[in-house]
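Listed next as structure tokens is one chain, alone, in the form predicted on its own.
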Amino acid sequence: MRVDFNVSINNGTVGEDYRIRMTLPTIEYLTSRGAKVILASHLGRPEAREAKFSLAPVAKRLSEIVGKLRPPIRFVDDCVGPAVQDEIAKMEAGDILLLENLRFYKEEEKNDPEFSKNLASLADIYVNDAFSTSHRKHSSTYGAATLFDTRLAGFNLSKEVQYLTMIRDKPVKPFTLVVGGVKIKDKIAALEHLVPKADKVMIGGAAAYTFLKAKGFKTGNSMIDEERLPWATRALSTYGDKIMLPSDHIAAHSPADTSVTMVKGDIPDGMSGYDIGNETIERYSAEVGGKGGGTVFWNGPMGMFERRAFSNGTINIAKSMALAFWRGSKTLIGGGDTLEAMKRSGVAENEVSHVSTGGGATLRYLAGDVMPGVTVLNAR
């Protein structure tokens, strides 16, 4: 079973464990039916076999989550080879084994045929529950999968595909898009697909300053993606009636500045915008949570929410998303930063329809790109 346990680990302790918990329905479905479940994942981008990239802390955290009613999660410090085969031979029905980091082998990312063959030799059935890695044609997501007769989607991957297909192809109207974060370039392909279908598009975060500059506003020292200015100009020309931009900002001379200023309209020279202002919060919040019904998709925080002084916009959007959900909207959140922002805002995971674990994969899928890790499942 391919999972995505690419989580933050500090001093041997797992931080945010949402991606781990999301795999539990599939794991427990399989173990309750007597399967011996072998979990495979990557962690980070190791250059070599480094202890800080080991999945051992994840095995410990997973054991804590599943509790004392089942045997502890087994862990083996390799992902192919004799040590792994020996560990599998000791497994009984319902046991769970987590393999060591797949990326300790360069062959994984190269989709190496021999490495794929070695991975496939470990099991009888292939299950992919890692939508977030399914845009990559790696051994564990594609090469090994092709060698199985039975290739299945886990519950989490199925739910991702179901919700994101709805958003991409036929969103329930009215369709509201909330876009934030720093990088526009990663989102352009998805936006080109989604903006024509949207009824309203609210832009915040650093992305907003590129659009504001394209519209002729002074943006001070705010972060601008100069290469994407022409694209923003075209988007405003074609869809200006539906694109909403901040009218006021929380500005400062630097992120560490203890003195912040509410600025309306142009941002003064020497200052940068780090969050949307109160007037913009009111407009955006009313649009997101005001009526209920339809679909709302949020990707990217409204400002530098990690700092309290610049967190108000993101917190209010998160709470508006929860309000929209309780009023009957289909609400989707995408991106690791957005999930973190939601948690910091005190909004629970069950107060939105779906939280995508996909990150880059979510944006690629929404852009209509081929997802090798998904298509290989559809093929049989």
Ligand code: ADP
Given for the second form:
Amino acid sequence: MRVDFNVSINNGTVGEDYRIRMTLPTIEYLTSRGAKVILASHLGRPEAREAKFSLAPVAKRLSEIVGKLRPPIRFVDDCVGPAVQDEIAKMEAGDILLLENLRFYKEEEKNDPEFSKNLASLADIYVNDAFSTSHRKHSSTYGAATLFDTRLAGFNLSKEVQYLTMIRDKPVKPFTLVVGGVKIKDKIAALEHLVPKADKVMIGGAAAYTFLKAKGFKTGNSMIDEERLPWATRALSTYGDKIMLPSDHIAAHSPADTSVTMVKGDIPDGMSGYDIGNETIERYSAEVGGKGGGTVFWNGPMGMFERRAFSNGTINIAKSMALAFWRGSKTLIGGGDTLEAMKRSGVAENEVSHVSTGGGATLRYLAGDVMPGVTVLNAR
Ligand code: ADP
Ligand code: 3PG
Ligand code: MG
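Alongside the form predicted on its own that was just displayed, please also present the structure of the form predicted together with this ligand.
Whole complex next, starting from this chain.
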């Protein structure tokens, strides 16, 4: 079973474990039917076998999550070869074994045929529940999969595909898009696909300043993606009637500034916008949570939410998302920082229709890219 346990680890302890928890339904299903489950994942982008990229802390966290009812998660410090085969030979029905980081072999990312064969030889059935890494054509996501007769989608991968396909191809109307954060470059392809289908597009976060500058506003020292200015200008001229931009801001001289001010329109020289202002919050919140029905997709925080002084916009959008959900909208959240922002806002995972596990994969899927790790699975 390919999983994406590429999570943040600090001093040997797993931070956010959402990706780990989301694989539990599939693991439970397989073990309850007597399967011996072998889990394979990458972690980070190691150059060589380095301790800080070991999946051992993940085995520990997974053991804690699955609880005391089962035997502890087994862990082996390799992902192919004799040591792994020995461990598998010792497994009984219902046991779970986590293999060491696949990327300790450079062959993994090269989709190397020999490595794929070695991986595939470990098991009888292939399951992919790693949507967030299925945009990669690697041995574990593609080459090895092709060597199995039975290659199945895990429950979380299925849910991701189902929700993201809905958003991408036929969003339940009205379709509202909320975009923030900093990485315009990574988000453009997805936006080109989604903006034409959206009824309203609300832009916040640092991304808003590139649009405001394109519109002729003064943006002070706010973060601007100069390269993407022409794109923003074009988007505004084609879709200006549905794109909403902040009309006021929380500005300061630096993120550490102890005094912040609310400004309307232009940002004064020497200052930067770090959050959307109250008037913008009201406009955006009314649009997101005001009615219910339709679909709302949110990617990217509305401000530098990590600092309390600049978290108000993001907290209000997160709460409006929850309100929209309770009022019957289909709500989707994507992006690592956005999930973090949602949590800090006090919105629970079950107050959103779907929180994507993906970063790059989700954006690629929404842009219409082919996902090798999905297409390789049996159609049914
Ligand atoms: P995601 O991971 O959800 O896709 P991004 O990585 O694009 O989101 O952006 C998240 C980051 O954007 C956060 O760390 C946040 O501090 C930063 N950010 C949001 N608004 C601003 C702003 N106005 N100025 C500077 N940084 C911002
Ligand atoms: C992710 O975190 O986006 C996935 O695990 C893929 O990781 P990668 O970008 O290193 O391939
Ligand atoms: Mg991010």
